[in-house]
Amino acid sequence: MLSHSFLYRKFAGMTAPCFLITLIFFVSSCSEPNEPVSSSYLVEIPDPFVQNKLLAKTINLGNALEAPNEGDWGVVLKGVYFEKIKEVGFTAVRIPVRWSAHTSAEFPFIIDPVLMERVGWALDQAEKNSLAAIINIHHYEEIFSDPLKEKEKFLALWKQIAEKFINRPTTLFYELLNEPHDQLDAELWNNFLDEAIDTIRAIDSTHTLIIGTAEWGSISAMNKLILPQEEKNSIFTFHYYSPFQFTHQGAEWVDGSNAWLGTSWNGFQSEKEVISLDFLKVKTWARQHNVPVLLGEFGAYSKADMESRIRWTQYVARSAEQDSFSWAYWEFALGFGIYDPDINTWREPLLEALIH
């Protein structure tokens, strides 16, 4: 019987109606005598340009499920997030999930069952809510030291969650991994993303992919991305704190950066044009390989002033959109957040520097 996954791959691009009929007439010819043609091939597969759309205000629900535990670092997510969320215009939420933490030891790697719901509960909310959302393996620490080790853990992963939810709607993204870098250099991370491509199409077909570089999800890691040339349901993601000065002053993970206290974004000519020109560099690299693009993280921490935060963050936002980025702010809420869980209030002026 053939795989979900070869007919994917042979038939990716085609119009709905040609797809149809020549998928029809492709598994009839290769069909034993008399046996049935299952109706689960004739499945269209999403237009990845629309689909990028749907994420087009996209929040980061971080520091909750990518924490070694939820709540370690100060978020629990609720139900009540997710509908202030959509009432406030956003369109879409990115759920990062440390799986990594939360398997067996030993080979098939079982996903801890709690945090599987847990993550399903989440993506109820979105879908409640008519958003989209993402979920991505992120803080996956040890992929990142020693990715020899962790590649059958890492295929594993993904076959569970392709398994887990493929009946959920196409507004389900699949990220494949947040900000590969150290060990995990570029080269190595071609080869990851490939096995882990087909690992997913194997088993799910429709769901768009988002795939971003190595060397921390940055631009500089671009020109080094090889994306399969027969996967054509996948969103180009890459992540921007630049000037890095600016948006990490004061960042308590951050060594020496007490030195960039004081550093402002005053929206000079000058400054706007660093942004603009890196941007420019990303849209001219995703037409070459037509693939639309996510800006799948931004944002000035805290400890920088708000009017600098408030300029920044708009041009970038702004900017992304003008060059038809959809995007991602990093995050709802601590330290770079947009939302004060505390007193349950939105941070007015940067809620409006994005939803405009």
Given for the second form:
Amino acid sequence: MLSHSFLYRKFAGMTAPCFLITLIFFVSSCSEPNEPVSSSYLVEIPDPFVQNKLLAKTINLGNALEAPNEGDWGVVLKGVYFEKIKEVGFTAVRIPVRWSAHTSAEFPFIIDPVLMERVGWALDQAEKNSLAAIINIHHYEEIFSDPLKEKEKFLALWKQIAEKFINRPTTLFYELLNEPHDQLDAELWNNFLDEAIDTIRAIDSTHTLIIGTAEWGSISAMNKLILPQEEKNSIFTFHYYSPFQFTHQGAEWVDGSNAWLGTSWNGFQSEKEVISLDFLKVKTWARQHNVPVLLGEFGAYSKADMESRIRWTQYVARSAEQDSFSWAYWEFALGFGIYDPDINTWREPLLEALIH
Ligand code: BGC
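For comparison with the form predicted on its own, provide the form predicted together with beta-D-glucopyranose (BGC).
To see the whole picture, the full complex is given below, headed by that same chain.
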């Protein structure tokens, strides 16, 4: 991979003690007394393990900005949602965004300023309510069928996003791509993520990155993921919807899922063990790689029975917490929703299963 560490380049000539101090304090503390300090040297690199605590209880604001156009799937973000989310105890929001559908047709793939401003507005709402925020690239469908053709655009998106939001507080996180799959396989994904990190770090040294696996963000691809060695400010993420026949029963976008209707999750020891073992695998891998973990999506669709949904959601959330994973429930106000936007009310039992 290219040498991407802006910070390492920047501080190449510095003595080791000064460099270490820089990780905690501003460079100005190492400068000669009367030497002017350039603002570009005011670099503070957050500790990703500390950062991950900000994401402890996250809600996915799904089906809004990653729809072809906001509102197409029935969800339009409102300022009051952020207030309510904060009020009940969530610490962060994950905001999926379909950037790829809102750019100019050719290089440099200029992002539509209307979408850019809308995302900025959502980040303002998060900041105003002291919520951390994750933005990602979501539903970039073309990259999954023809990754090499789309690579230039993928990198152009990150360049513009990093330039636009560089001055936002470090409570903003960048997640590189939602659920790589199909032709964007694990091997190619390692290469794409290296280049995306290079692109972001050439502009922005401070915001914490969130890096997931290929194969739809699942654990199955974890051992194939190569985390770039030089990148120390990142969090590992995976998605968990197992047993899939339970969480996705009757899901309109999953062929054959009507046959699974009626599948329950009873919280039997044997059912719990499957989840615990999966999480143990993640925990072990993350320890080996010295990286914190975000369970970036989990949830059971509304066609499953509510009692089972509550049991499963509670067990998954508590298991994540025990393993020191932060978590992000999928999602706020639609098919998996814990909030009913028609009557402006939380679905209390599900909310309690999450936030106890
Ligand atoms: C997808 C959603 C889907 C959810 C659960 C998300 O990553 O973007 O469309 O509802 O996973 O399947």
